[in-house]
Amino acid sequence: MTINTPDERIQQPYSRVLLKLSGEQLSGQFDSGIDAEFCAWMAEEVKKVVDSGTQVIIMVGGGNYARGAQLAGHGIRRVTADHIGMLATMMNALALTDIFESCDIRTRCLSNIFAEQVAEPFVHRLANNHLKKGRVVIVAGGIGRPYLTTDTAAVSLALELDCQAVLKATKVDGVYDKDPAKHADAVKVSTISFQDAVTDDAIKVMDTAALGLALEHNLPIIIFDATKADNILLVTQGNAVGTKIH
């Protein structure tokens, strides 16, 4: 893999981005469920981005409640397990929507699974209208079909809504040439190619389906630490934060 040195140059800011948040992140200090205090902090970070003029779509995972791939087996079919995972993302999206609204951020929860009693159905025009009115759009249900992760759903949704980048929020500050938890000499890279991200076994940032879809449509993915104050804003303003896959 080619190692690129950090590049601190500022690029053009993004006008519309998709922020991918995992269920693990939303659980914060807890082993499972929602950490409302952390989510409120995250809401304030997103508010900085919205106030700067960038439109934000959020795709949430559900791993803090259930992971479809892990549930499958012992009598539970994979399709059913993935449906359970989609419902887990719904719980996260509903909670996050309320927390964002309590922080005075206009937010709408849209769902890719049928759940009209608790959320609006995801419709392309409806999502676009919400975004143009300055609202944050939180999407539940992944892509609405089994065998596809929320990472793949995030890339698909970003393409559908004409996002300029996918921001993959993590608890580390980017991608390393090897596991920094195991190797003291691990080197962080500022940019890598989609090909390297897919073929290098030491890099596990997103599933190959998500990376392949982004590669096909030349949609950049930025891996960064979302738990550091102002990082989401800095990324959307074009600063060299984290690692850019392109």
Ligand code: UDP
Contents of the next structure:
Amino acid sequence: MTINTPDERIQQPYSRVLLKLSGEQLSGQFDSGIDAEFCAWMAEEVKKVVDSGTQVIIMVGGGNYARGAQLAGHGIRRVTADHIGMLATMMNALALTDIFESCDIRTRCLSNIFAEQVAEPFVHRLANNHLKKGRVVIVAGGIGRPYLTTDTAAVSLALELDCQAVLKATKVDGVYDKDPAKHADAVKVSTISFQDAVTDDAIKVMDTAALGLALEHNLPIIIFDATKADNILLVTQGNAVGTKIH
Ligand code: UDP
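Switch from the form predicted alone to the form predicted in complex with this ligand and give that structure.
So here's everything in the complex, that chain up top.
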């Protein structure tokens, strides 16, 4: 693996970012479902970013309820399993929207699956307008098609909305050259290439489709610990936090 140093991060803040929150993130201290207390804390973290002038769009995962790849089988077709997965992201997006609003953050939930009784449909211009007005946009339903994950949906949406980076929130502080749980001498890397992220088996931060799309369009992805206070703000201000894939 190539470890690129010195770090070459931007020194000025990003003006628009896509924050990817997995279902696992939203379940906080629990094994599944939503940890509302943790989500409220996360809302306050995002508020700092919005108040600093950076526009934020959030793609939520659904793995705390269902993942298509795991659900498929025993008569459940993969397409149906992915539909269920997308509905799981909808549950997270609705809950997170309410929690954000209860924290006085102007927020809109836009859905990429048809569900007009519960959320506005995702429309490019509408999302753009909300963001320009300083509202947080939370996207439900991934990209609305099966055989994809919300990581790939996140990259696709970040490109569609001219985001300068995808911030992938995790519970670890970045990417290591080997599994830190198994190797005491594992070293955190500050930057890695898309090539390494795809080919190095020790690095499993995102699915290949997501990385391939980001690589093709030169969209940086930052893997960082979002459970640490101020980290989201620090990343959006261009500080060296986590690992940057570029
Ligand atoms: N999904 C899908 N299309 C999309 C996004 C998501 O079919 O554009 C489904 C897929 O089954 C996936 C599930 O929704 O497993 C939940 O998303 P994901 O696994 O990415 O959630 P996370 O692991 O981030 O919590």
